Amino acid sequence: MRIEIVEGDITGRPVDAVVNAANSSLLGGGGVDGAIHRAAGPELLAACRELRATTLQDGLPVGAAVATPGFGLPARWVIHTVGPNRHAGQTNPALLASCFTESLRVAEGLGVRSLAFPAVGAGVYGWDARQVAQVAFDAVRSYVARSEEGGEQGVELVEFVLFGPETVADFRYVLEGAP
């Protein structure tokens, strides 16, 4: 499995799934939450809606992952996750880490080969960039890590399609190590 880092918009990845930074809703939001509602148009707004009425009617718990078609976008699934917000004491790394594991486990069962993340938890849910990288590529890591014990082949690449040079100079610092 291969890890690369992208700066620039994850609704133009050509990936066969997108990751999602949803709130518990589902039902839209700012960010990259709102980005890939816009782009894959109101198809995917009807079955975040359709998924609230049966389903999830509490709404994606935290650190959980459901996916939807992909509807405008180039990538034909849409994986939404919850990341925890700092902001309302939700503090717990392993949180943050279930967004990553949770969100592959349901690309693989979508035979998912390639799959792009954003920085799920940095920005308005407040966690650094830095520590959300870590946690990431170590789940990243130990999830393929598990899989490939397992004997089982699934993703093949994993982007983290990152909005800015700085979140890209944390990102990638971490994954190559500091200078």
Ligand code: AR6
Given for the second form:
Amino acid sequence: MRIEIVEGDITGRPVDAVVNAANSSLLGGGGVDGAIHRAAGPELLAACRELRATTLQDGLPVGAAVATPGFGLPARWVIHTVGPNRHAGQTNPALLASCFTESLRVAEGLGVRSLAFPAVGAGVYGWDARQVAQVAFDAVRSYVARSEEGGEQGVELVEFVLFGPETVADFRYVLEGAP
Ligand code: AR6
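Switch from the form predicted on its own to the form predicted in complex with the ligand and give that structure.
Below, the chain from earlier opens the complete complex, with every other chain and molecule after it.
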């Protein structure tokens, strides 16, 4: 498994799946969620509405993940997850860790080999980017340890696709240690 840090827009990444930092409604929003819906096109919203009408009538819980096709995106799949909203008092990092772990589990179930994450929670939901990085890397490393135990061929490449040099520096600091 390789972990890479990429600066840029996640919607253009040529990976098997991109993760969306959604909200429980799954019906779109700002930030990376808005960008993914714009790039994927209206079929993505229709697929999310279908989930809400069927298996997710109460919405997607915080820390859970669910997949839809990627439609107009280069990625075949979008894996939607919902970070805890610090501004709503959701400050438990275990819920944030669950976003990464559950997304990896869904990805593996789809046979995804390459997966791109944004900095889930580090925008509107108010998490510090370094804390997001720490939680994310820990979750990915535990995933690797588990899949090695099971001898499975799971996700081989995890990209963190980040907006802006500051977030990139925060993720690099956590991944590689202080310069
Ligand atoms: N590519 C990569 N990263 C991006 C992009 C992009 N195109 N656009 C924004 N970011 P946020 P959250 C970065 O707010 O904190 C939405 O309204 C952004 O700079 O998208 O989990 C949802 O509907 C930040 O570093 O997600 C929810 O209501 C990171 O992505 C709520 O926001 C995450 O910021 C979720 O908030």
